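Next up: just one chain, as structure tokens, the form predicted on its own.
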Amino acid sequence: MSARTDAKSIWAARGAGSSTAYRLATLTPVLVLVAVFTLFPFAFAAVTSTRQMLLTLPDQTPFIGLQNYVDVLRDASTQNAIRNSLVFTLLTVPCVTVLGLAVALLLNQQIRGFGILRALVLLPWAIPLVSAGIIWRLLLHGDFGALNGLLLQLGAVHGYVPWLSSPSTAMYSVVVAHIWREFPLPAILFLAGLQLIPGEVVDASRVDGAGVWARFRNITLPYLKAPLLIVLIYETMISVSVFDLVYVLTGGGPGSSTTLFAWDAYATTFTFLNLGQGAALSFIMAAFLLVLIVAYLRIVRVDEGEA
């Protein structure tokens, strides 16, 4: 009986040894790609930001500590793009989810031909952003686009609006082509969510009187927390790091009415070649979307159950 209890302990053994030399066979390429890929050049960019690194100047690159943090802080285009990408999320945000939600509200009826609907409302998102930039910088036209001509044929305007080239006008327009690029994922999400609501429950609080806005606060609302926070994380995250559109409609201008973060990073290392400063530019806004990633996990409460 004790040699047959050995036998099964070296094989036990044995056994949990191969099983550990697998798991290490097979994670050790990930771990690697994921070391060189993503470790590395994290850790090239956090020592190029504490350097003076120009390319016109490649031999000298002394260390100069955290002197670049400050001179972007410092910088006024930097402040003006700042101050320019929190007033482009508070305008994107809040409207495409609201916008989703109230798309996915919409698909989540059970109506004939709504199931073809719930497909293309995907379209806009499926779409490439350079794409969609294009799409939109067409529209848009100061001479010859197709909101004008339209806007024309109403009355609505009695002139061609330069929607891109005004600084009054350009901002608004990057913001309603964001919101109709973005508004599709989150409108998924939202369906899922409300796909996942159990009918009794609907039933039960028609049955006990409650109207139509108390039934989406106490029941819809809470269900849909958890695809509120991923909305919320994710749009922001996005919002804070727009770039193609910027480059297809406006470049950052006209002036610097359009200089988002993501561009005003862009310029600083590829147009001024300032490879310090753009990498410090880089980790300020992966701080600022941390800061607001962890008030929203705050602020959004999801319990275990309602993940």
Contents of the next structure:
Amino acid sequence: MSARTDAKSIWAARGAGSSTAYRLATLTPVLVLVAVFTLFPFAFAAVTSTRQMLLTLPDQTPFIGLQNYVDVLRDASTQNAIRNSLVFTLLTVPCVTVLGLAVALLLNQQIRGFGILRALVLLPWAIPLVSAGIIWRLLLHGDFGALNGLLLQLGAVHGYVPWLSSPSTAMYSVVVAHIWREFPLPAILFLAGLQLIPGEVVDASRVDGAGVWARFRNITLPYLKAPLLIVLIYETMISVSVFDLVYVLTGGGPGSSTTLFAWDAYATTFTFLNLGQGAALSFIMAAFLLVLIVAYLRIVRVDEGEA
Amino acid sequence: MASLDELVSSVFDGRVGRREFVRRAVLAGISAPAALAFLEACSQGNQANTGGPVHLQFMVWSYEVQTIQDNIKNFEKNDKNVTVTVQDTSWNTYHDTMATKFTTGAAPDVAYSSDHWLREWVAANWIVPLDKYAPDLASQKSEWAPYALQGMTLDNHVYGLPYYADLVIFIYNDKLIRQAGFSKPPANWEEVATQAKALKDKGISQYPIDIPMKKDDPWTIEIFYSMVYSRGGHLFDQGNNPVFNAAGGEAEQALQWLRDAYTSKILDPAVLESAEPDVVKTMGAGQHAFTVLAKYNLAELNLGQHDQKGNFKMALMPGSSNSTVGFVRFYALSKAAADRKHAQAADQFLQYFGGKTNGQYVVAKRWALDKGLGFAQLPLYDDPEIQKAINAWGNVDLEKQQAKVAAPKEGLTPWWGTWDVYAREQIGSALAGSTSPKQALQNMATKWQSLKH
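Alternative state: the form predicted in complex with its partner chain, after the form predicted on its own:
Next comes the full complex, this chain leading.
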């Protein structure tokens, strides 16, 4: 096919693209998919959240306005779950970010064998969350956990520690497991950012006598601003909505000490069979996540503008 | 739609192939997937109506799935008209998984269920009475243990066919208590604490007592009920009003006992992360001497691959009344199966699994012989093969004695399942010291009242 024919085909395609029929034909499937898989469930959940919808009372589903929202926000279990989620988020997001950055800085060194290490570092992230939860449960179990065996042999503890049975250590255990599972993604994002820093800038700063800390503060950190913001917001969203790990590791216990917001929404819906309140909780969480997403999009846009 | 119906008939008559059916349906303005789905739906209905092979979906919790599959294979050998696919999920997540399946239109035809959830599942219209849809199965109820029948009956309708029925029992390691100088098992909870302390002091066991108390393990509540019953107490009155929150009552004593055992470190500090299989493992390894579990675990402990195999015995539940929980797990027929017109096929299938085949309870007997599962079908107690098998790991006479004072769970209402989850959380909080036993019981009573209204 000649270049002239190619150009003709492109023009023909462009002509077709401007017709209403072509636009409708291409847009309709997408709109239908969005309507079926996004708008309908969203609308259904919105309606559900305004009704008394207990599965044990399938024939009594009156409209109750915002009562479900009021009830869940007044409920002590939800308040406890919100508190736990805040603590969890405040502990995990900085740790995941700092650890990810530290690993990225390490992997950015030109050392033989680090290529394999870069691939290996992604392993925890590649493991499904449920599997990660099972691995950590076996590691931490108070009767036969491998970590206890190791600590006992090293003489660090005198007996097996029930990491997941004590309210004070259970939350930290979930936090550690979450950090282990999450840090690889930020590490790879930061590593990508680090590799974009021009070598001559770093060399020039060295010639000018800048130390490690000065180079990190004045060169590395500014170049990592965009991935850093993305990591902070993404990891906050993940921490707020984490569910799988709690599901496998602690089931929200002991007591309610590791009951996080997403777990509370799940339990309300599928354990307590209260679809109305479960939908209300999901909407509250979605609203919070929406704020984060809007902030994320604004930041990314600002960043693009600056570039 | 009339033309589509004609098309469907022509497919079943063999006049039109599936490909041609879809082509004609599309020409008639129906999308290909919709046409295929319609054909599939019609084919199911057709199979059910004409007595052709019907495919049943069977949902179970993950216990000996290979044995279940083998039982299904044996059933299918005898009955060519029904095929069965089994799907399993863990016991701890079974309730929530089933709630999801029932509400999202993925309901199985037949499913394991429990007296825990009977009222909830009936209220949600997920299961149907067997006496209406499979009356021949329900007619066998005269041979079932009364507590099992009670656990499957609601408003005079029988909703299940027994899968197994068993007791929550007290299990001890005879070798370990003899090492500590005791010649007989403890008769009450104070003696349990005394013997446990002696075992701990003599270095025989660091934590002599282990009981599954993991929040998502449904056994927790049945064990707590048993500990209250054995003290002669109740959790609810006959009107289903809570009595467990009575100051100084048996429930408070039981919870305070657990808390004291936890703080004095005779109870394994890992109980709040230990589910039933964890406890069986650590008991079998000789880490602990006393536990409370469903009776079939005694068979596993004495016959399975465990270091302490053969050293375990059952004792009457310690306390003044020795009472305990008798429970039933059963096969339930889903409403979806009835709607799909699969009730007759399910009846045939359940007849093999929970009823009689050639006058024998084939599957219930196999469970009892192979795994030590208890049974609701009382004539099995007279079977010499079963008597011999039980005595190999347990004690038929003691089992009968314990069964005589067993009682079903009190307070079973449509909201009991919800309350149970909350109650387990409160029991865990009291054990961990986040709240006092008295306050935990009060919270449980308040929750009950709020759910009731």
